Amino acid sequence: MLRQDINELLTQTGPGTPMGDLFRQYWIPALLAEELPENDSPPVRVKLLSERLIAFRDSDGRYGLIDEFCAHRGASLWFGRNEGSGLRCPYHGWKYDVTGQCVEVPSEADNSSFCENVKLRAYPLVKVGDILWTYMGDPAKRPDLPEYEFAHVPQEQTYTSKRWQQCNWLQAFEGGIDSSHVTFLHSGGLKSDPLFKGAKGNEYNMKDTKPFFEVADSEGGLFVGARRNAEEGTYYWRITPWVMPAFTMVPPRGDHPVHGHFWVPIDDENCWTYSFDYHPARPLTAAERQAMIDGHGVHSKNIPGTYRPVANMDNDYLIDREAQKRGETYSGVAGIAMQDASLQESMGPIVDRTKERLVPADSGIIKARQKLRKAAIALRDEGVTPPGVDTAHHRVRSAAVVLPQAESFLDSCRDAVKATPGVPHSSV
């Protein structure tokens, strides 16, 4: 179990907070690139860390993120003129930039220097591979741009998506590293979702449901390695990548695509998962990434003009019994993301880790939650940089290999977890 005022800390990230504190010391995914996919196109709302904020593209394609509201009178800007480098307010005409400088205020004179006392909280916001990312900490501290491997291959060879999860971020991201549940919950997964199935490591998930996990510390956050028994005198390794404070690698299988995520605080009961697949040596098939588009692997489908999942708590995430009573799917739910999203969201919107009990196969999530409270105490009490913001940390994979019994899984793959341009992964 956690303690209640710990599992505060951990699960609260608005302004002020130690761990909203945390997250404003990275590049963090604010939208999809697609969300404003040309100059003067509409403005977006956006929600970060309990923000509120508004999304803008304008005439000469630069990208804003800027308070919502207008600083006269409190309109929101969501209902703003994209026009002439600038979004202008419709309910008496003030204008502001992408820097959240006001640069107009009809009202005033033509001489008047009024404007130039204006200006709107706003954060710099960067296209890097399908994602447009926000710094929201201390400018005199901007770290460089991020470098995942899968915002970097050619287009080609990538494809992100999103969806809003209605729970706090933290138990969502201790969803992605736990590889316990996956032998449980995605069994049907296995065989039948065209971007995990047919791969020999789903054999051995399949035949070894109790898996031994090692976890080891890394420069910018934890490897879990999860062993399963294979061939005589070997063990099969998944090992999962995770950098703070909130970037996951799913292990690969086969020949297929890696995936992984990125979990967002929207605010303390709602986030993002932005999840994405990428393949480090080819490009993707027509085939996988129309299955991406449709909602398969660690990707929704989405109600059309949003990304709140088709499948939802409003109406049960369209569960099948009698799928569950065929061994079509273990929970009854359809697709791997709700099948995780369903039962994370289940446990309300903050779950209640004092009530928990927690057994050796969840040792990545407890030394996560050590490694989480930790930095943000250090960031909090001495201003100590905390491990993620360094790029090079950010150049890791996730891997599936067979070893023999007696090696060491991280010994064993230095190199498979290296994010090498142009290399294929290490997979099973």
Contents of the next structure:
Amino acid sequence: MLRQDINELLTQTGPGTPMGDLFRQYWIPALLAEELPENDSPPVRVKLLSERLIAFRDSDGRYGLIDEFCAHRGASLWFGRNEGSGLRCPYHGWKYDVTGQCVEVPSEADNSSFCENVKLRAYPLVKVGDILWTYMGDPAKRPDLPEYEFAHVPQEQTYTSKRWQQCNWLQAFEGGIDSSHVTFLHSGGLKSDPLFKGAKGNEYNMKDTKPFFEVADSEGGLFVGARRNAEEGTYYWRITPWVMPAFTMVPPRGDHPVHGHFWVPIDDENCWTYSFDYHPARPLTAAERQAMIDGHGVHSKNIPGTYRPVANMDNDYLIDREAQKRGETYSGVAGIAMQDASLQESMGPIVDRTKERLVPADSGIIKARQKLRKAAIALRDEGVTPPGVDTAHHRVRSAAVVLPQAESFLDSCRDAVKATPGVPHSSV
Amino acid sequence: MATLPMYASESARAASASESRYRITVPIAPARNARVIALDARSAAVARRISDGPWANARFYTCEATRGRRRADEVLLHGIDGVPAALDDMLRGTDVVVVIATDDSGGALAAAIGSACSARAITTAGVVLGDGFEADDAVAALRPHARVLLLSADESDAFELLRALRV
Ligand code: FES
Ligand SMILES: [Fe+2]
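The structure above corresponds to the form predicted on its own; please provide the structure of the form predicted together with its partner chain.
Full complex below, order starting with the chain above.
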């Protein structure tokens, strides 16, 4: 359980909140690059950390993320005309560039300096990999661009999708470090999902359904190791890294691409789940990429033209009780992504953590909350830069390894959990 | 036969904030009867500090290093008030044991306590404070038995774990 005041601290990310300020120390995903496919493409509404913004790509290919509403009388710039190196409000023609600077107010005299004093709040928007990242904090403290491996391998080795999740970011994120649910909720997927099946590790997973856990601090966050019995005298370890604030990776399976997530608060009751899949050492095959597009693995099948999953709370996630009975799925919901989302959303928009009954196997979650709370308070009270801002912290990987029983996964996997360009991930 | 949901509260859409108001609220009784055992001098200090927290059923013990003494029936504990207690008696009626270690001096004890808990189907958690290297042996001794090992530089993790477990 968690005290109510701490639950509020960790779940509220709007401007001026401690957790909101924490998120504003980092570059975070704002949208997918595919949403602004070309110069002068239609602007996109983006709500992030409870701020309503407009993203656009101007005639010169520059990206901008600015206040959604026109400084004149507050019309939404989503209706704007994206042309001539700026976004023009169609109501009275005020025009803004990617920095939010007003560059034209047609009702004023030619050469009037009036518009120089009109500037909308704007944040940098930079493409790294398949994602357009933004930094919403103090410009003077802007860190280096993110160095997560999935965003830096060659394009043919990586794929990223996103989906709208109708709950607070924290309960979505907590699923990412909660290794103990996999054996139950996702058991069907280990057998059938094209992006999971066939790995030797899956056998250990299925055979030993009561993993042991080790949770250890890392420079950027945590490593959560889940251990199962393997051959005589050995353990099968699955190591999940968390980099603050909201980056996690799933331990790999065989030579399948390795995947992970980034959870980004939209507002306090909604978040974006970004899901990526990449292979550090080879291009994704056509079949793998197609499987990802089709919503297999950690990805979701979305309603065409949207980032809302086809299976969602308005249709009971298309639950299939027969498939559940047959054992194809454990919960009756199809797909890893929606198996997670359906349960996380069912907890309510912000789960009441005062009512939980946690067990020792939840230690990863207990520790992560503690780290978030401490980092938010150290930032608020003493201005301490939190873990995960330093880009060296981004260069981590998940790993799945078999080790002699006496070995510590931290010692034995020092290299395995480091992202080394071109070197395949450690996986069984 | 599958039936179609009729009201909001009969569908997944009831995950709204307004429908959350109708969740049943009953006081949650502390379900755990926890024992916290400090394995060495530094962890004994930690246990002492957290022992006067808001605990319902948790009881705190220390045990000094007893190299060579490995059998569970030989492990002698002391309550935080100094009253001696045999491991066997102490484990009676408990369902979770949290072991705290900061260095290797408690390695042999860790093994004895861990296997005693395993034999009694008592869930065991280990909190290992420090940078992880000073307590290598203690970690290795706990590993086969502890459902969870929390390796942490942060002493307050022991407190947070106990609070999260509602002990
Ligand atoms: S078993 Fe974990 S939420 Fe129900
Ligand atoms: Fe999951």
